[in-house]
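First, one chain by itself: the form predicted alone, in structure tokens.
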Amino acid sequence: MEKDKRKIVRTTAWSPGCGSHGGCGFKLEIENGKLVKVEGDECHPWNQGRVCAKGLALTQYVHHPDRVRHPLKRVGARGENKWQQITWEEAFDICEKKLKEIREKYGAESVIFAQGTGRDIGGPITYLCYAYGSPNWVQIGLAGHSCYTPRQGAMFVTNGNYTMADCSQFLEKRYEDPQWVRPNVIINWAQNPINGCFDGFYGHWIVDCMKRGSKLIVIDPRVTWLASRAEIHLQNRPGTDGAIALGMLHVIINEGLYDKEFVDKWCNGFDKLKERVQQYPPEKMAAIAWIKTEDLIRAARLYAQSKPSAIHWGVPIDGNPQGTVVAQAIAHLWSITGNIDIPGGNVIAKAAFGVTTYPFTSQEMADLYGEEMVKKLNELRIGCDRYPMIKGFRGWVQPDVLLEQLETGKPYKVHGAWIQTSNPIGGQAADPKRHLAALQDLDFIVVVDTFHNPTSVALADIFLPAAALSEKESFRNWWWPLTNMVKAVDSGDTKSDWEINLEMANRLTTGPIRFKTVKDLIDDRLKPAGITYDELAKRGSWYAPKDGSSVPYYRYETGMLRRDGKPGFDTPSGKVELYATRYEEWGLDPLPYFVEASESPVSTPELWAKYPLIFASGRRVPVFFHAEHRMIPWLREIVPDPVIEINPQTAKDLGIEDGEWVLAENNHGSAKFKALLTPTAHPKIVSVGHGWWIPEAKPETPGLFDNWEHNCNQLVPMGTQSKSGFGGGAYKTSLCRVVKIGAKDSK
């Protein structure tokens, strides 16, 4: 084979294709201009040569015959799946004309800019949204914005920065770095990180620490692989994580197991927290959570007495009835034990070199766009008037309020939507039928994606085909190291999200055009690192800082965390705020507390009598990412059908056999699944995967790829958001019953 016909391109994964939140180093093998093989990059400090099934199947994703490879214009009615192929120039012209007409007639705020998760979309979509002048950046239908943002908000008010379990991921030499100390204990709280998507955290790092001696405490309603290897497994009732955290705080504080020196010097409000937790004795909290009192006490003692100890957590925290409050209570655990920004504790995560992919917080947004612009956007951002935390922390639209506004037109009507990397009707939105009805009234909708899906067929007027991972230039800095995505093959007639949005931003902006090419924009963002896109690519697509504020540890002692350079944490008091003054400023309780979910065996006993099982959606498998990949042969072969995990005794009582098709239903809706009987399931809890639509099924309405047959979000209501507006989506706490609907292995 001639050398010029084969090459290896090193890049960083951040969808579309592999899914997940990215970060892994890939080696793409290119032969005659075609992607033929994917391997993990052994030189990359993130994944160190490992790669998941989705990454290995990237070749099938990129070259799939059903990928949309040309811009399309709808020619039939919405939902008829009738399209006309057009050029990019025609597509851009139509989008420009329609969006300008809406802005001139109704104002820029009448168009929403919606993203999903994964893929490098935060930068492109906010760039376009704010160039157009809209304040309304949103994840449509994500009830309570119950994905990561509630945890981010709690860490922002408590520690001032985001933290995560220290598995040496901020050190180039990783486990061999002499600074690093493995955590003696890791609490894996409400996540199955090896199977699932991660938020700047690679799940196998926990296994790496286990190999080096770390012990586990697992808090999870399911018996996962990690739970089966834990010292203590708290198999709790979904929605009761706050009770466990408060019970643990009660034990640690009352038994004097906290770090007194750290609390005295670096924490604010300890006495008030001590007084509050007296309301939550472990006996009471254990009963609420369906666990043993002695196990809760033992977990609290093991964590507090095993310093350094770390906590890793997942999305179910956000879906607790008061998500920002539950995350606050958990953050207090690592705070009062002094397990913050120390080797083997919860290390503070700051972007390498200070490079931001997009503005995460209101302050970062003000740094990028100016205080006046942020103030102006907040005046019309949907949900801002009801939830001050949206103004004070992060500039999302509040999704539950958005749905109300879509339906009522008050205080103003929404007329258009730009939907990118998101399939709300088929994956993200709670109560999807309600969302479909509300969105169908919009005047103009653009969908940017790689494949048609229920949302694009049901709603799009224009479909813009996005480039896959191997076909684009982009960058990533979440949190470490600084990385980029390198274009390895020609994308044909597709364009990257950055290319699409930069072109549209330049056409729609009312201000000056700052960047003509994507590389110009990326190079500008990379300036704090003193490196260009091309230079970063030559380094193997990653670059790690040797020093500075993004390198751990003990930065609170040296003034590396605060804007004024003084020692302490980036909070109003300069200390860890156990009594959150920012919550108080936003009209929220500054101390953690516990409340029941809006529907639960306790809060709605009459519903529990009718629907005696807890319906936990979002069951993770390693071959899919949210609503993606159902069309990829290698991956679909591993998980061919939507399943529901049921305890064998529960199934026996219901007359259900393994492999039978069953119906899960409640007062909100229903969906069909294939029964998977497993003793790892709690007898009172059933677990299902989300985002199930069937790519080979008929795409047009009413079925929309059999979306209404299998979409579990039909059982999840909107309007259960936390008092802060962030958290409270009932994705894990809805009640249901399960009935058999057919013979084994038949639909």
Given for the second form:
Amino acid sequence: MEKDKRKIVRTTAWSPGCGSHGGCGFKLEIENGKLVKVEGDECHPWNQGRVCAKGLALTQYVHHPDRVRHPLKRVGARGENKWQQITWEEAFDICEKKLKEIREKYGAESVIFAQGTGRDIGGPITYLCYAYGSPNWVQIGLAGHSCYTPRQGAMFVTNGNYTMADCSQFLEKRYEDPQWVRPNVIINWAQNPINGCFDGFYGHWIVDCMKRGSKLIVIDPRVTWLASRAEIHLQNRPGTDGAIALGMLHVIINEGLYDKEFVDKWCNGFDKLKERVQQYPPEKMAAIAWIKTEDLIRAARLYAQSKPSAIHWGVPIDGNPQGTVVAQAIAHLWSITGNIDIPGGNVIAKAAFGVTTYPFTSQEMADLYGEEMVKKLNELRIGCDRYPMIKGFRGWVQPDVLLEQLETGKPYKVHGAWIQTSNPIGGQAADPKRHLAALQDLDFIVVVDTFHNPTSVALADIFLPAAALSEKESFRNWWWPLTNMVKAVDSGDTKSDWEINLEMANRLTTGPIRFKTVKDLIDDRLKPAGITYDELAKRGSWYAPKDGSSVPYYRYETGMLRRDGKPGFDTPSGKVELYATRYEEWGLDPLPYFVEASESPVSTPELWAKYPLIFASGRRVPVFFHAEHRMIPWLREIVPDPVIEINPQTAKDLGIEDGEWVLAENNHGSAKFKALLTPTAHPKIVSVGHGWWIPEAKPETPGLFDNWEHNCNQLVPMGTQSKSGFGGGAYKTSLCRVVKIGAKDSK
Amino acid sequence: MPRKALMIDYEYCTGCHACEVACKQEHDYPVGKGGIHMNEIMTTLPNGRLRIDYIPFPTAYCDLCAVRTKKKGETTACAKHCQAQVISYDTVAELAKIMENKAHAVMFTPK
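For comparison with the form predicted alone, provide the form predicted together with its partner chain.
In what comes next, the whole complex appears, and the chain from above leads the way.
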């Protein structure tokens, strides 16, 4: 790369770096070949010039002294943290040899390909996984696969497509576009979106709408800032979102507040739904959820009577017991009120130009890799034999079944793991000690990442260093507009996830080699947009369609949702399926219902007597994304310690002072946190952040960067998955007690 | 030159810390030093509900982004990157006019 004295490169951010689900336009300032500053791109419709704390600290991430910058080979025992620097050629040769050996001896299915959260990885890792021939694309330890996919599954069966709260994100001129109408009411359900850009949604879009007049209903166990600005705040017990949704459906249906014309014309099964919800009167549902009946009724009326109204939701929905059922009930709310694909409602989200980066549906998988291939792989995927929905939707391994299979070797033994952009031991895996023990048995483990972390130190045989977002060529299409990541600086001896996986795929594939370079591959995938990677970069890294099926609104009327071009929704009946025939086909109840978590104040009163607080993990902060960023000085300064939020009265009863280190413990395990006494916490609910390992602590086992001191997932079990296989991870619903362990400010 | 200031519309400040990191990047301030500091204020309202307000405060290290604003004619780094777009940089007189119509706002005149 030429060493310009100073230049500005416009790109779209999508990990590694800011780390999050991405989408923002950045102007990277490069001086003498080095990234010196990040500014928001005012011309980019996604963020319109703003950048969050994580993005603004990008220089400290990219130039961090602890970044791994060369491929490494383990020389000591796993966990000793002893490494030898090797060349990429050596690293690729070792990986090729080992993975081919395993495939020959045990079959391709005996290697799992693991990623973490939804970043610039779903594309490259599925590409490698399928080239190798394995059906096992997985998020290790993500109990019940409780992140977005359960909600996607419910939307797929109900609406045939995915929807999002309409904050004008599918219009190039955004809030200025005359087609857009601001939602009169937004239900912000189980998320604090201002802390990031989760699930392809820039959180502050909600604030943009508030400033333009949208009123809020917030459903959240914590009093968040958004809750404090809401017309109605339902401060519910974690795991009861389904009760609230069913109670609201009861009110809206029985009071006749639904959109009769839309229901008659575009929905199936309304009478069956009406009959079902009679079991869920608001009084009963409010009592279950620890909220006031009148508030639940007011919320239902306000939402239904304020059209257009939108619902924005978060990952705790997935972790509800029967997450796919809860998400279905919530999808029914926007469906029966006719708030789907209208301006200011829940707009249908389709990828710009139909370009796929990260396959979000089975259909996208089939389009990329062929029906036959997808069908064949579905037969052997871990969890498919037990869960028809796992077999029928998207292509993920069921993570709870994986853990059992790692331990028992049945129905087949897993021998290898390719873990990329994921730190299950220090991050997403519930019951991380059980996972560490199970994964130790594997013959060969590759970790691809930017920094060492508990997983790489404990398990990697080979470590491959990944390039940061400013150092790579990639593309992003989640959902709109079509964007790309432009290589602004030299990547040194690191490589992008796409580069690594394309090279490995070309070495391992049993089929023809289609692409020699990443740019060839990207250009091929961009074909539906009629643009190349370089052309996209020249446009400033984004390109918005003027028309076509990804442009709203009312596409169910125009035939833009279905492959056959007929009006209607992309479901078997062509209607919004209030009665889900796909659930029925998968052996599931086609209508929504409510169940308690397997451990809860109601289902296990004896456990509740011993552990009288609900342990809600995964509390987000704006300066970290999951298990990342604790080594970034400007960010760690803002949140230096893992905290547990406790209501002041509860803390007083326990003799706990603000700032004191405490132990949260339960029947599954324990972890240490610093007490943060706050009236935002419900007296019976404590909240902790997740992904806490301490980069400055000792890396080697047994400590693994103090992972076992602070990893909250030690209190969260595996094996609580929903009947569908998707949803039900108890990340928000475990029970615990909190005890004092020491003096103020001492560990 | 009329006096310049920062106005914070704290009806909508979400406490996201972007202003703090934007300031650090702009001035290359190390840990422990920053030109703007976010404060959290909680009030129990007469109806029993909790109100949370966030107010970023320009510290002694705030120079109103002298290089950015004077040499480049841009707004301050905190105003540019404020995710809720609640920080305005302008003259005291102009900001005072805008404040007339704000539900909750505060003006700071750092020097």
